[in-house]
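Consider the single chain below, provided in structure tokens and representing the form predicted on its own.
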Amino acid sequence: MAIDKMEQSLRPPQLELKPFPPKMITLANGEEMIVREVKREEVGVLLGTIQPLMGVQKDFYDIVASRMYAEVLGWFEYRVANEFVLVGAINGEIAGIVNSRLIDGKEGMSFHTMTIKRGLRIGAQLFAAKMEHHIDILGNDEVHIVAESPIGFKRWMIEYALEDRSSRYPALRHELGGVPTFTLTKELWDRVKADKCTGSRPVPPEKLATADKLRMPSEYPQIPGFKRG
């Protein structure tokens, strides 16, 4: 595709980023969640996913998707540098995303994790992705990371037991707004991720072909009686 000078002068410089290599992870119930990197022209069937949460007041649901969609919409319009975005699928159908991305070769800037299907840890097993695509695959050293609810501090900022870098502000301020910093640093990682990172690798060519071609959820938990029209 031939871009023009103009719109190559609002493109921000990237990084090129190694891809995350796909793994399955079995949950608790017992099926099989294929984890990938998206690819950009798939964006439509993640905006499509995201866009009905974005009305959901319950546990901060409203701010992470309506983030996630101006990210992922940014991400797909070369308007946001180095980001990566992470899907969880089951049998083709996203039960859940994670979006990031590097500030450079050293550090990286987490922003969402959003779970559609709850109660299997989806959400934990796809940041426990993201951070292992951060630190061991892209090779950063330290990744901030900041909570919007509740359930998100204790899942990132208890369990893990990042490293409060509130007392940096200003020099460090995260991209969400500012908000108390929290950070995961490499060597914090080498102790959790043992416990946190689950998956195996190679995924059989059989089951990975289960995720070639993303659906959007055809029911959300958080929505009571919701059909896609």
Given for the second form:
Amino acid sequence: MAIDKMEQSLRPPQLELKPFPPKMITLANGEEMIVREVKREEVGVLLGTIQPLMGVQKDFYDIVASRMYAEVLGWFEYRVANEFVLVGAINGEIAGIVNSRLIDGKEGMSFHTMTIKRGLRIGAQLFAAKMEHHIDILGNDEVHIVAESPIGFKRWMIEYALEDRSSRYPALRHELGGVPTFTLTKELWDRVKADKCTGSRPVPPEKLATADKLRMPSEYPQIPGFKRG
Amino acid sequence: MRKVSIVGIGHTVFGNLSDFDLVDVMAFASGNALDDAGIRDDRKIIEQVFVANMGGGIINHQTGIASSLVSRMDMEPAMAELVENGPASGASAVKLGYMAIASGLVDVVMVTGGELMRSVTGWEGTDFVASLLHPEAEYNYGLTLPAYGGMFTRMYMERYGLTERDLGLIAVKDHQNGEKNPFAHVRVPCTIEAIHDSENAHVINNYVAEPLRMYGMCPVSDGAASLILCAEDSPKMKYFTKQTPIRITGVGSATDTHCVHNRKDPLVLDAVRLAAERAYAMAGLKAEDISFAELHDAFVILELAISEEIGFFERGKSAEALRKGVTAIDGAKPINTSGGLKSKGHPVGATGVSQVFELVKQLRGQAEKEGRQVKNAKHGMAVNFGGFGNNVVAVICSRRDA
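Now that the form predicted on its own has been shown, please provide the structure of the form predicted together with its partner chain.
Let us now look at the entire complex, which starts with that chain.
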């Protein structure tokens, strides 16, 4: 597709990001979750997955879903610089999504972690995969992180003992509302990753194939009685 | 003494209820109990309310909870008191309810236990529970209940050859039961292959207090449960025709040293044994007469240790029974048919009341539709474990035709 000059001027400059090698995690209930990078042409199934949660007030799903929807759309439409999106899929059905972006080659800016299937620490695993991508694969020195919900604060700020960088405001301000910013450094990641991050690589081809075609969730524990229209 | 029956039961979902205030949550369970008993419009017949709660004053900044609940439920001028006995507060409240009726003081009592623990961080919640430890000899050294659970587990493993895989099997059993309990906090099943054998197990089932892993610990929960008790010889029994009354046949409790290190053998839980013996004596029953039990598995090791102390198995032999399926819901001695604290959750003040709720449900035969009914259940036992075994309450409930 030809890109006209106006469109060209609207797009941010992009770093070339190394791909995230897929991995497989056996969850506590025995199900196998494939964690892989989302392809641009899969944006529709992603947006369709996120959209129903935009009306869920509990646990700040509404804010997280609305922002993630815009971020994923922005990624698709080339309105966000250096963004990547990872998905966790169980038998092809989306169980969780994470997204993030690079400020430059050294610093990352974590966006959102959304868990659809609850009770299996899927969000914790996807967040860890996102940090793995930032630091181990893309080579970032640090990633800036905020939480919009108490659940997120407990999972990231407390469990990872992230560095509180809020005193560096406004010199350092996270793009998500300028709320207090915490940071995962490479040193901290190296210390905690053995306990936080798992997954087998390479994923056997037949297992990886189960996530070839992503499907929107058929049910949402956050929305009792949900029926996709 | 007068015979006392449980004539109504109520329960909230256990989980994250931090959108509500503490008394709201207790009121939900109490309202359910009134409905179950068929006396919502006649609730003024309740003369005494006992409320079990451990942390309202600490983590919810709320005191005077018993009178607040009575007012919220429009049950004035019922007498009302708060019962605080650490994690055994719930069964202590049941015991006091029983005593109030058996002594002839009143005819009808409501017992409600509740706790809101999710509004604080896990660290703050752990610190709040640790406030029951000895302030100078234990707490000041950084001890917490999970740490005690870990140390107890290690010692038990070394003495009796218990393995981490055995600990995982308890979680698997409890989650199978909890998955079928509509009130349980964690209704997701787990497999031993995933939480123990898999190469991912070290992360998805990480150590919390080695050798106890995440699936060896109860979740931190909000929730409430409620019971209505009535004297069987009271004319007020005429109000309770909706459900089959279930009799409280045995109540026992006992204490032990505050500090675990003052005990001759830390693995011997004297207060558990004595509480059970007292309850058995009162009921005229033995361990072999008990059809099923709800045991306080805040840490999975406690399910094993308590089951041995109350005489279900020889010391050190409970894991063998577990491996053989004896404690499964279709086994000879089902334990934690509700999912236990491990899967159902542990809002501390609610737990003892919730355990008795499960006894009543099973003895009425009402767990059938959830696919977790114990066959031919006649007598059920609940053991509510306070402190690290320094104040334990046992309750036996029985079918009246047993």
